[in-house]
Structures are given as structure tokens and as C-alpha cells.
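There is one chain below, alone, in C-alpha cells, taken in the form predicted alone.
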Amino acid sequence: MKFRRSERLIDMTAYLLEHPRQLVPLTYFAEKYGSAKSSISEDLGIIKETFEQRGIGILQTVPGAAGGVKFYVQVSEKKARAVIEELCIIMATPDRLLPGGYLFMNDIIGNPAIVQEVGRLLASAFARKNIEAVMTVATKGIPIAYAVANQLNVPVVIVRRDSKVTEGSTVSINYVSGSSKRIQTMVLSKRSLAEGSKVLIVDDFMKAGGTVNGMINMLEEFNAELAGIAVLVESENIEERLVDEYLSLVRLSDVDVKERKITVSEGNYFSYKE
């Protein structure tokens, strides 16, 4: 079956977006569409230019006999600022205040469009790093972790508060909660993470960083390497933070229950250095 150029461009674009960070040989496309490599190269040049102009990502050409192309997600600064600004507006709505000064976030975590945008932003910051897995703790961080992992084309590792019989043998550690200072437990199946993996830790909300620090300790049990930490929201007014290097999209500065006012601003996304 012979493909028209317009059909090839659409199909190739879809394939690259669905297989981020995967090296795709030119011969794969040439054989699939019954086209010469020179034609495929021209098509990829058009896709590369469009990706960069639209702030979708980067299409890297890998030279050599075993080379090809590899797509990396990359969000433009203009787009990133628009998404983070919208997140701040959503986070600041007074009706998300709960008794005790807690914030209702299920509407954000449960919104596929928002979670997808968050995933693209966080993945964009780590797309060029050699990340082999994304780790999070059950339960609210799971949708964000999957959105990030989808853009990085890596598996998700979920740390739980207690063991499940369906997960087989597990590794269990105790950690100190950063905010309450209480000793808590987290568990991870031995089959979930390969030894020596490079891992990106992702969470929805970080106060003092006790849970994130616990996951870092869990990585040590697997001789795994911490590749980075990314959170949707960080709390600003913390006396002692247990984690130093991390990326955040939104910073929660103050919650005034009496006045029903939530003060938020952009996180350190634009100043973060890998």
C-alpha cells in the first residue's frame, strides 16, 4: 500500500508522540510506507520544524548505521507559564478550603486535561536525563506519575503504606513524616524496581518532604539512583524541609481559614537547574 505524503506525516507524527525517547530507525518508516529514505528524511524535517515551532518537543537525529530519530517532549516557556498561571488561579479558589486548613485537590488530580498538561511540564524538565522509572506514593500522586511516565516512556513504581498479598515479597522501611514528625511505614514490592535503576520521584503535594525523603531511602534499599524530584505543589512556610533539590509547579504560601483566602504563586519550575 502506497501512502501519500500527507498520510505519512500524520502517521509518523502520531507514532513519534506515542513513543517518546525511543530510537526509531529510518528503515522502519521507509519499509512501513514503502518510501525511499530520502523522502522519509524530508518528512521528518517537516515534523521536526513543526514540533519546535509549536513548542511540542524536539526531534533528535541520531547519525550512523544504527541511528534514526528520537522524540523528546519539550514545552515552550510561553505555554508553561500559561499552564502554571492557570494552575495558580485554580488553586486559589476559596471553595477548595477544607476544615483544618486542608485543600481539596481531587478536582485537579481527577481532571485528565490538567493532569496531562502537568505531566508534560514535569516530563519536559527531565526528558534528556537517563530516567528508567517514575516513583510515587499511593494514592493522589499516581495520576501525575502516570502522566509523567507516559511522556518519558518508562514504567511507574508505586510505593504503598501497607503490603498487598498480590505484590509478593516486599521491602518495608520506616520514615519520619516531615510535618507531623511521626514514624510511618512504606512498602514496595521487590519485583517493582530493578536494582540500579535511575528514578524520578513524583508527588502531588510536598510539605516538609518527609514522604519524598522516605522514597529516597527506599531507593537505597534497591541500590537505585535518584534522578530527580518533581511535585505539583510545594508548601512554602516550612521551618525545616527534608529535601533540598526538587522541582515544583505551584508554591502554596499561605492558607487563611478565617478570611477564606489561599495565597499561591508559581513554583521554581523556571529557575530549576538539573
The other form holds:
There are 2 protein chains.
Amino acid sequence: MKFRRSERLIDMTAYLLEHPRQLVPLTYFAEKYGSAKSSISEDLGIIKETFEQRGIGILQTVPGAAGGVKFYVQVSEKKARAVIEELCIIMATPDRLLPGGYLFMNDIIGNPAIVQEVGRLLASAFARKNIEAVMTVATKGIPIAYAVANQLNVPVVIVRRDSKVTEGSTVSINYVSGSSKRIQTMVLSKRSLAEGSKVLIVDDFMKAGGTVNGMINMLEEFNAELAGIAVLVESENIEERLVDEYLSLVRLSDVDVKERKITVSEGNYFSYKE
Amino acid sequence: MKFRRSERLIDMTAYLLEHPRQLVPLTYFAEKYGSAKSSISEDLGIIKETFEQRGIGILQTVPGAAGGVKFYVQVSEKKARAVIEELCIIMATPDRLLPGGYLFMNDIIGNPAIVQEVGRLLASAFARKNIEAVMTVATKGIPIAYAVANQLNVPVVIVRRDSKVTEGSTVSINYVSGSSKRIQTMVLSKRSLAEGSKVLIVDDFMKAGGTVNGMINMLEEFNAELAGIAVLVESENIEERLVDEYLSLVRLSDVDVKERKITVSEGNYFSYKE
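Can I have the other form now, the form predicted together with another copy of the chain, not the form predicted alone?
Up next: the whole complex, starting with the chain shown before.
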């Protein structure tokens, strides 16, 4: 059964979006559609151009016998500005203020459309880097970690507060939480992370960075390598930040409980370079 | 700036896949591309046909002034069989056997590509139903719940074992775990779930169904309505199942610790009708 170009373009677009950072040989498409490789090449040229123009991502062509195409998510700057601006507006709504100056975030993190956008943004910054796993800590970081990992096509490693029987043997470490200076424990299943992996740490909220720092210590236990840190929200006004380089989408500058005012601004997304 | 048909098809495909179960007016596309509505209609006809033929999903046309198109994920039966068969093979690998007959599942649940496939499958069964939220319990159910919620375009509600300060006021219930018959507690943030919501419960693993049953009790506290139950794995050989109707992808029949043999078969996905 032969496919028209229009049908090929639709199906290839769907396939590439679902298989980011995966090398797809031209022969895969040629056989799937019963088309000549030259036609597939032309199709990919059109998709590549449209993906770039519409801020969907980058289609990299790998030449040679072992070649093919690879799709990388790459949110355009315009789109990124719009998403971050919207995040700032949502974050600043005063009704998320909880007793003690804490912020209710479930409406943001519970919204899959927002989480997907956040994932695409964070992944854009690391798509071309050598990342082999995404690490986060249970519970609130998990949705964002998966949204990033979806786009990077790498496994998610979830560090827990407590050990569970279904985790098998675990490695446990103690760390000092940044703000409360209390000793806390985190646990990672031994089989969850391969030795020597290059790991991107992802979390929803970073204050002093104690938890992220704990995860960095955990990486050492696995001889794994820190390849980057990406958070949705970073909190300003921190006496001593435990973590140096990180990417953030939103910066929380001030929470005024009395006036019920939350002050946020864009994070370092546009100045982040590595 | 005008767009050629091929560019429109690519961009519309990407847009529709990223906005499932959302009514997109034809004028949205017409204005985006500077095209006549009649051209957009033709484009959508081609996309609709290709989506159905390739087992990507269904494009529903809603006529009239307030009309437009809506994309529903709908995995083809052939694709579903392939995915479930692969899941069964992965599940049966003996090295996931842990002391006490527990199964290590992190490699499956930590793989975003598998989780996305599972999400598309489970969502296919509920895409045309009136679902307003997906509920799960921390931690292992979260990735699957988001993968389903992505496709259904509804918020995720996460029930926890313990209350946290960032959850605001919570409702707490006691329930009896199905297998160990112990009293346990689950907690849900009051603001996480709107009263009267129609809720799909999603989890990774169901034995007797105690946890799922706990979530059903929690729904009652919010005057919410159970709209369905979907799990990745159900365990057979249960003396007394606490839950009647549910959808499962894989059925775990037997775990022989001595022989190191895990026996699995396909769940009730293909016979599930509601």
C-alpha cells in the first residue's frame, strides 16, 4: 500500500514527536510507506523547515549508512517567553498563599498541559547535551521529571524519603536540608541508576538547594555524573545557596503574608548557558 | 505569511497531538495560516483519515458556529496487542523477582516511552467518556496517571500517605489495605479536587484493591463520582477482590519464588466494555 506525501508528512510528524532523540533510519520510513528514500528525504526536508519555523524543534540529519534523522525539542524564544510569562502570572495569584508563607502549587503541578510545557522548556536547554537519566525526589518533582525525560528519551530515577520493599536493595544517605538545617535521609534503589550515568537533576522548587545537594551526593554513591540541574521555581533571598549552576524558569522574590502578595519574576532561563 | 498545505499538515498534526480532547475552532487554524476555512477543512479531512488509518486517534468534527475539531487518542487494536504483548514479556523477566515474591518495577515505570504507551492505551478506553480528573496515590502511580491525564486533558489529583504543609487543608481517611488487612491512612488536599468531579482512578498495581477502594472512599468525601478504574497490572489469585469493574493491561497469575518464574497474561483490556 502506497502513501501520498500528505499522509506521510502527517504520520512522520506524529512518529518523530513521539520518538525524540532517537535515530530513525530513512529506511524505516521508506519501508513503512513503500516509498523511495529520495521521497522520504524530501518529506523530512519539509518537516525540518516547518518544525524550525513553528518553534517545534530541530530535525537533525545524520548522513551515511548508519544515518537517519533525530528530532530534538527546541522551544522558540518567543514561545518560551510566553510560557514563562504565563507561569509568573499564575504563580503570583495570592490565593495560593498558605499559612506560614508556603505556596499551594498543586493546581500548577497537577495540570498536565502546564507540566508538558515546562518539560519541553527545560528539555530544550539540555536536548543536545549528553544526558542519560533524569533524577528527581518524590513527590512533587516527579511529573516535571517525566515531562523532561519524555523529551530527552531517557529513564527517570526517583529518589525517595523512605525505602520500600518493591525497590529492592537501596543506597541511603543523610543530608542537611538547606533551610531548616535538619538532617534528613534519602534513599535510592540500587538497580534504578546505572554506574557512570550522566544525570540531569530536576525538581519543582529550590530554596537553598539542600535537597538538590543531597541528590548530588547520591550521584557520587553511584559514581554517576551531574550533567545539569533544572527547576521550575527558585526562591530568591537565600542566605547561602548550596548549589551553583542551575536552570530555573521562575524566580520567587518575595512572599508578603500580611499584604497577601507574591512577587515573582522570570528565572535564569534566557541567560543560562552551559 | 501564507503557508503551503504540506506545512499546515505538519503544524496542525503537532498542534492536535499536543491538545487532545480540546475543541479547536477552524478559525484558529485559518487565522494562524492565513488560509480559507475551506482549505483548513480539507486539511483536517486528510489528517482525520491518516490518524484513523495509522492508529493514532480520532478527529471529531463539531459542526456549527461554535464548532471545530477535537482530537481523541485511540490506539488501534493491532497496536494495543503489540504493546500489551511486549509488556507481558518485560513483566515476566525473572530478574525482577525480589525477596518475598515482590516485583521490581522501576525499570518499567521509570521508562517514559513505556509509560507514554501505557497512558495512550488506558486513555483510549476512556477518551470519549466524561472524565474530569485522574486520581492516583503517591508514588508509583503518578507517572501513569500523568500519561493518561495528558491524553485526556484533565488535571491529576494525587492522594498521599501523609499530609504536607504545601497541601493546605486536607481530608484524611482510614482504609483497610486489601492484602495485609491493616488500617492505613490516606490524605487529599481539599483544593485538589472540585466537588462533583467525574474521576478516573489510575494505579500501577492492584492486588485485592484496598488502595483503590480507599480512593473510592476518598471520592465520597468530595462528593465526587467514580468514572472508571484503570491499572497497569492486576494480580490474580486474590481471595476477595474489593473492586468490581476495572481495566487492566497485564494480569499477574503467579510468582514462583523457588523456580524464579513469573507468569503473566494479558489483562481485560480487550474484553473491557463500559
